[in-house]
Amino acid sequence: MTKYIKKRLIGLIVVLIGITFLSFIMSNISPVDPAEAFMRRNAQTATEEQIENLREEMGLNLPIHTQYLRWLTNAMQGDFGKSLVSNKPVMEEILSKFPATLTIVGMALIIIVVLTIIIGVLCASHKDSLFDNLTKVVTILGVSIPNFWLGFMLLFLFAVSFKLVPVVGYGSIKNAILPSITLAIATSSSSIRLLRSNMLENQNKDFVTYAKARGIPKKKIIWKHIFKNAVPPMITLFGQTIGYMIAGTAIVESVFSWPGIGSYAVNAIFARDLPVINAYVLIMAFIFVICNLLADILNAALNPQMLRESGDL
């Protein structure tokens, strides 16, 4: 296990360095000059001399590789510089936005787990029934419908038409319900199909036949044998889901005017706030790969045979 974890950590570091390099390069080759954009936004009249002085102050006049190394060194110490819009430390602003994002992500994960287990088990237990066929249609739609469109439809139905929840706002569970559901629908749909498929595959295994021959009740076979063996492949997906949802909240937060890290990043992109953009990409990449790593480690612990086959045990 230790060998496996070390190998994954080395891969994680390589991936993060590659992501930061690409992100930094792509954001800096844009034809829009951040110094000029900042001066035009914050000063009514900005001379070329003022813009050039600001470029020197921000280090934008240095070679791109020097800028990257300087930024990476500071980032490893938790210093991402100051926002060009608010002039506040980027890390401070990002940390202040995280609770809002974690609120809707946490609620979405609860919805995903509950829907996946209940509906996935029912579909596998009643294969090709009316419920199973209806679920197929609904899950296909759930995966296909864009988040932003689904968010607007939920707003129209439950906030505007039926007035069950506020249209916009932050600070209560009611405000978080619709964003959480919007985040959860697509992942729930794919997870339900995967759990159903895994359970149907395990229904034909020898251990299930043996359990039936022993006269074990059907419900016990489903939950103790089939479900238990169908869950491990879901763990990796769940780990990826957590990282994806935290990093992919931008559209949903923008639709619902939710003051989280996603909408903060979108505003930074429009404002050409490079320190915020680069910090956001690095932090989201770190969260994503860490969630994947933890999921893989847990999966390997539950399935040691995987490590034996790879020679990492």
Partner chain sequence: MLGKIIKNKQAVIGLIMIIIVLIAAVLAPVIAPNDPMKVNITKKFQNNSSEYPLGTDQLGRCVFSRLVYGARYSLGIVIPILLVVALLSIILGTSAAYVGGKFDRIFILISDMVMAFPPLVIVLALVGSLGQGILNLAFAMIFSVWVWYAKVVRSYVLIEKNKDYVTAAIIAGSTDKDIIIKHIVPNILPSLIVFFSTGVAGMILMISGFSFLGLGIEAGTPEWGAMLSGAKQYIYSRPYMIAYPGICILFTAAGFNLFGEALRDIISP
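Think of the rigid core as the biggest set of C-alphas that the two forms share within 1.5 Å after superposition. Fair warning: this is a prediction, and the values are worked out from it, not measured in the lab. Residue numbers count along the first chain shown, from 1. First, how it differs from the form predicted together with its partner chain.
- Taking the rigid core as fixed, one finds a CA shift for residue 67 of 2 Å or more between the two forms.
- When the rigid core is held fixed, the Cα atom of residue 54 travels 2 angstroms or more between the two forms.
- Relative to the superposed core, residue 20 shifts its CA atom by 2 Å or more between the two forms.
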The other form holds:
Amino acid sequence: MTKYIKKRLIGLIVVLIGITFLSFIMSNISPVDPAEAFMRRNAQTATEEQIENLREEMGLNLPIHTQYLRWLTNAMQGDFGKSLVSNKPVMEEILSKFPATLTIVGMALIIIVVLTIIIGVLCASHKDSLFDNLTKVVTILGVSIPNFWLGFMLLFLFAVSFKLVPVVGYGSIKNAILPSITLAIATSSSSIRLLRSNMLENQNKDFVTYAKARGIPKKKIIWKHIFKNAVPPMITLFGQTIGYMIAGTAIVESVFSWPGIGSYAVNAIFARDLPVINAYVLIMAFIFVICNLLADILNAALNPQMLRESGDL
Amino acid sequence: MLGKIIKNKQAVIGLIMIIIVLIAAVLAPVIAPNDPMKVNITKKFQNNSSEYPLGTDQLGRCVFSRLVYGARYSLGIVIPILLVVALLSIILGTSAAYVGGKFDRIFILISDMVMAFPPLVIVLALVGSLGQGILNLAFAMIFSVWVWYAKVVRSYVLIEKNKDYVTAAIIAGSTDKDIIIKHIVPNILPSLIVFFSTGVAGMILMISGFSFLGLGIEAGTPEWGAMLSGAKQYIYSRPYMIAYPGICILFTAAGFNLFGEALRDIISP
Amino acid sequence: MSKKILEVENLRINVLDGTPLVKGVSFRVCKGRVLGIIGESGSGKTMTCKAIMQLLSKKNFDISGKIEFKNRNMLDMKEKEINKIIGKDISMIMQNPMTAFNPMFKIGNQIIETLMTHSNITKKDAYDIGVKELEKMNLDRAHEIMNSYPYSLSGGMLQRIMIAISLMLTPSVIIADEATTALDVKTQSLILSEFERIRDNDIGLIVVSHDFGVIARIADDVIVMKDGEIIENGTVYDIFDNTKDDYTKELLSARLLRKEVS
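Form predicted on its own already given; the form predicted together with its partner chain follows:
Below: every chain and molecule of the assembly, starting with the one above.
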């Protein structure tokens, strides 16, 4: 197990170096000169000399690899420079936006897990029933629905028509309900189907037949033998999903005017606020990679056979 | 194969939905009763009428005509992107799997790095630094997803490559080009079609999402996501203006998802 | 004639669309005797066993006839009553020991689970019983086995664990469905001697196999199945020395032929 973790951590370092490379490249292929953009925004009449001074200060005249190393050293200390718009440290701003995003992602995750387990298990244990067929239709719609539109429809239904929740706003849990549901629908749909098909696959396995032949009660067979063996692929999916959702909030947050990291990034894109975009990309990739790694390690701990099959034990 | 598709209800429904959207896209000028771009402020927010089947929007443009033309934009953007991604991923995925060795290792290294980014983040980053606009968006989309597709192609080819008939073809003296084009590609094609068909749905959603944010297509264009974005301030007074384009996106994406999944059931029961 | 424990009468199994799999099979299992069921794959022998074990879902199969155990037809019983019998009074040894255990749980867990389902004992007692039963099967280091995952044990070991599980609740009938097929010859022989021990315990044993060698070694009574029907039955001497049926002769000669070749 520790050997497996060590191996994964070494792989992680390689990927992390790659991430910093790619992030740096992606935010430096911009045709916009950040120094010029900054001066134009903050001083009405910027002289060529002022711009040149700023360029010097920002290190834009240095060779590209020196720029990268400088950026990397600073980034590793949590210093991503200052926002071109607000002139405040990027890291500070991003950290202040995280709680809002984590609130809806966390709530969405709870919704997803609960819906997936209840509906997925019911569908698998009542295969081809009316409920199962209905779920099939609903989940196909669920993965096909544009989430920003779903957000508006929920807003219209629950906030405007029924007045059950506040329209927009930020602060209480009530405000977070609609954005979380919006965020959860697509992922719930795909994970319900994955759990259902995993469980159906397990249902025909020898160990389930043998458990039945040992007289184990039906409920225990479903939960202990069929469900638990269907869980590892779900963990992999969830690991990926958490990263996706933290990034995917950009659209949902903009529908609900939710002051999280996603709408912050979208605003930065409109403003061509390169240091912010830069930091956003790097942090998102970092979170994504870590979530995937944690899911794999959790899987390995739950399922020792997997380690053996992949030759890591 | 074709017979099986016709027998599968889900596949037929999905296919019909796709065909409806395709027809709308191709025959938009014939179907649409009005010019989708024609502004007429005096006729804004009109109710349904024989002249305007679904009424008019805030600038007096025919909503129905705009929805019909919207099919052109959605498919017109997604299909070229898909073709490029398909070509790129088939070439790279196949060569990585077939050539193997160093080339494969470099491919894996690069793909691991690109796959460390959620696609949406790559698109946001590239659109952010390259600037908005449909071409930049298309480039960003291609760059963000090719690797996921190429990796799947690679795994399909790896499985196929080790099958007996390929070994037999190698022993019989077939050239690599022959083996790839005559044997491997035709055999993995059905699986790829499934994969790309569900991929189309995802891309349609992604593109409409970006137009909604205002990051791809110019505002005012009769594209579904952009229409929705333009209508969001009228959610209280004219909710149908938001409802219609969303239903169109849902219809198109559901069509591709239904078809793709039915196809998967047919190929691997 | 010794005492009968289980009687199958005119058992018919159809797929719901009407395709017959077992077409009216009757036999009885007696105390302290081994009933061998032999036939090719698709002959209905496994289906018959699964029907006795109540492993066939009514959603997919139409089952009629009688499976009489302790003077009651199991096909008429409610699920609750069935659960009290299956795994306790009638237990099973599966074909492939490598896949029969849940890979996510230790062997001990699955032994304790079985014991606690059928008797009112504490986890600790169940563990102790499990260790004792494993030791009875000549498995050394029983504690270690209890704490092992299935994948770290060999097929022969797992098969002996399965036999231990099948015996530990003192059943009246044990069904062994191709229980030696997946094993190498040496382990096969060991497992067969275990079966002989089971017979001496006054248990009715059903051994299903396609291998005449296995049947000849341990069966007292034999039935030969083909296409869902019994085409010949009798004592093991009847079948091997005075075969009447052409099909059985064919099976037998195929077996002899294979022996000569190998």
